[in-house]
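What follows is one chain in structure tokens, specifically the form predicted on its own.
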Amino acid sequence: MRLDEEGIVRWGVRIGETVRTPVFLGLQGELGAGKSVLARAIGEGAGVSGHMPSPSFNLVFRYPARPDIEVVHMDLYRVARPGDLAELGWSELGQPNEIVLVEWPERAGDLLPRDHWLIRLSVPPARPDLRDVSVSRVGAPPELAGFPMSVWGT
């Protein structure tokens, strides 16, 4: 599916706003291709409110949400190996009211949970105003908002 960033910001913003919990979303494409921006619409359905600054420094956030919801934000793009995220606080991740936003997930290897999404976003040849989006299901995680995403196209 192909989406420019107000239909990204649109469909997190749904997620946000619909998805039951605990669930987690790992966020997956290059630098730049769109997973904060993605992350923090997720956050602002969620119900959460102020800045919601890339965690690429500090890897980890958690921010309140709705009531008795918490979004975690995850960047995991300096984090050498799997074993290094028990320092994050990985092994006490998916608590029944959180919503758990990974970048690079796939710097979490086998540690990543049994049921999860990931989202791919990349920058199309020619068209760096839209986003390629992939969604895979993986195990059984609660239900996305506007999957499949036909209906969130350009």
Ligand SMILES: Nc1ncnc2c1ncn2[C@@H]1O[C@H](COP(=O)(O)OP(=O)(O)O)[C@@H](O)[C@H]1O
Given for the second form:
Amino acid sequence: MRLDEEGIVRWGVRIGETVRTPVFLGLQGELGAGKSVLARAIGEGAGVSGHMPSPSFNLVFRYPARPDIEVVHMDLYRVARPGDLAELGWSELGQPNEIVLVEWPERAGDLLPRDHWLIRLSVPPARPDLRDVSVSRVGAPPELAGFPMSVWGT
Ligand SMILES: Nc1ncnc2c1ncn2[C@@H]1O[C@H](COP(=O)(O)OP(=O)(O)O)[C@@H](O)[C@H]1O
Ligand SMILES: [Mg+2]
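Would you mind giving the form predicted in complex with the named molecule, to go alongside the form predicted on its own above?
Next comes the full complex, this chain leading.
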């Protein structure tokens, strides 16, 4: 599926509004692919108020969202080895109230939770305004708005 930025944001907001917790979403794609744009939209839909800065340097930010929901936004780009995740509180993630959004989830290797979504964003050739989006379900995470893709673009 191919979406413009407005479409990505609209989809993310719907995910944040509707997803059940705990849920873990890995956001994949090169620098500038739109992982943080999507993470912010999911946070907005979940009720995070105010700005969600990029976690590129702090690696993890937590936000209170709608009642009883917390959004955890992480960026693992600088994580050299999965073993380094312990310092980020990795083993505590997945609490019943948490929406966990992880950029560069591949850095976590085998430490990814059994049940999660992977959303991959990429820039189509010669279309810097669009993103190809692919979604894969690993294990049995809670339903995701707009998946399967038939309802996308509405
Ligand atoms: N269709 C699109 N979807 C998402 N972002 C887009 C799109 N088109 C252009 N952009 C731009 O691409 C950039 C994505 O940046 P960001 O989300 O920080 O990337 P990442 O976190 O993957 O490194 C933003 O500047 C955004 O405005
Ligand atoms: Mg980012």
